[in-house]
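In structure tokens, the next block holds one chain alone, the form predicted alone.
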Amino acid sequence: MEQALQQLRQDAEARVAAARDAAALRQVEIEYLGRGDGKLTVLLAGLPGLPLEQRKSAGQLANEVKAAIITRLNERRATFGQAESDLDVTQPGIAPQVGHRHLVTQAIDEITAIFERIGFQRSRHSEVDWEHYAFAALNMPADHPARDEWETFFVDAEPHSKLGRRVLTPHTSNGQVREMEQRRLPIRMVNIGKCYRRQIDVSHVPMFYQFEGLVVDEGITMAHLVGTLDYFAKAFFGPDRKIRIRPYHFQFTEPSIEIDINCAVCGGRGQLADGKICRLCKQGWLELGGAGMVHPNVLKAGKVDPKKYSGFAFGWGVERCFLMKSGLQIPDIRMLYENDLRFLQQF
């Protein structure tokens, strides 16, 4: 019995020394001193079977072993308590850094919500498509400058016998004919996706986002288009902003227009309060993007009868629209993709 008690003490003290935290220490205490099936309790259950003299000496030793184990437990527990006492639990913790959506993603979500409020449905189409959908179906002839390799990224892959070469979509307009092919009329969709062009400067990047609006129905007119764009401008840029339209030429719309918005810095005057010319717009207006009535040839490519149906379309850059928000005055579109946290964390 005495040998077993001494061995139990050694084992318990070794386990106490090896404990790495208060929880492990508590487990050792239960294992050796627990009232039900603790190892010391189980061992002492054999005391009544010993001779009287041995019983007395074994009982005394058992008390010494128990006291020694408790002492070691308390000493070890004190070391953990000291470590915990070094922490001021009343001080606020250090919150982990939490990221947020990129400001371009935020702009996409806002644009989507604005158009959903007037019945547009969010759509998505391929970022890698055939020449047919990117150009030919949009009434763009084979010799159009946009189909040159200096303008468009072509994929090094086997061309399709009917659809032509593979391209990284230079605009979201490739979704127009695909939408007409896949859906029942009427159509009211906004396609938001990545586009790719061989351009990079303060207002262009090789990869950017566009949002493409398309409405096809009976009796659609230019008035519906202008009303839609005016609604978007006031919802996205602010109720005090105004748009103007200018005649333009696009292969896939007829008639075609470009949309300008009054400058948020000078209020559309072209001059600042001190009489100096506005450095942002220089003339009071900033170009947003193109739009127009869907060309009859595009409707035909989408298997829609242009004599019965008409429609309008517009395609604008997400980043460019974001830059024109009131109060931002971001001078270079490339700043959006430089991944400088000092810049991104402001939004």
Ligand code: PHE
The other form holds:
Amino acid sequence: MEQALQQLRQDAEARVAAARDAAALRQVEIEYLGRGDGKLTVLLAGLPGLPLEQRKSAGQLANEVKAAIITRLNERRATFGQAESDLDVTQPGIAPQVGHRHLVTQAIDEITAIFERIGFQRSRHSEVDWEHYAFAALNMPADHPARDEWETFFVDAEPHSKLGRRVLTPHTSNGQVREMEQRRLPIRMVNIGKCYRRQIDVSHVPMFYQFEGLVVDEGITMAHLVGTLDYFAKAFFGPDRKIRIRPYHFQFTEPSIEIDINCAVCGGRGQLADGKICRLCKQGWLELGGAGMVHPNVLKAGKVDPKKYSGFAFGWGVERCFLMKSGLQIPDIRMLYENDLRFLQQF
Ligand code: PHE
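Starting from the form predicted alone, produce the coordinates for the form predicted together with ligand PHE.
Okay, now the whole complex, with that chain kicking things off.
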């Protein structure tokens, strides 16, 4: 038995030395150490038939032989290198799933880049703020009925003695006075952040994004405002799209306007080629958002002298703008936040 073991060891070591690649080594390993009919295993099957003394010493030797063969196998395997030992380098790889940014994040980045090109800086202001910044500083004193237009969530927290209750910002306009308090003039900011309102339907979600532009400098006029918005609309929606402005009312701008964009589905005609009414816009135009010249009371709240400086502001919804891009036919704004990969992967 002992002789047979020594012989087996020699044979195995010679085979290991002669193996040319990892596959050949594996073959030797199976042939000698394989559980079922490996040569060592077969030889050891004869152990129980031996007298006790021999059985002991043969068992011990068998363990040594096995360990030696394994050591040789490992040494030789290491000389072939990792790639050859376990990998078939010619096999096609398994492509990992690559994700991408959410479409709303993509829209935010695009909006930021468009405004940066004309000298705006992105800023960030609180998404949970005091009533003061969300309303009072914007020319809406406590109990002013205009506050009702923003279906506001109030935070259940101790009110501030001067700044009022805490709110989830219902618009990004809280950033206006915060920006004036923080920065030196002139200001050219675009504040993009989350807003919250108590409403949900095909065109509203309770959490959404707005981008708020604010420019404050000497001699700023309505022409600067309209020029900026027209530039943005052409950059974001395409050079063939048009905007129009309508008089409107906000407490914090004077004069105030709303901006519409011609509908991409019907080309602004309100009718489709077959004469049917366009279901998306119904009359050729879609509402984009509000804007206006900053109200003197708002400048004063931000400690800016309205006799010397003037400014414009606008606040539009990110998701709403995204949905109005040409060629998208997304019927329900809530789809953006359902996190259905079949939808998200299309963008
Ligand atoms: N804050 C307004 C809204 O949420 C939009 C707006 C911003 C209007 C700035 C005028 C100026 O509807």
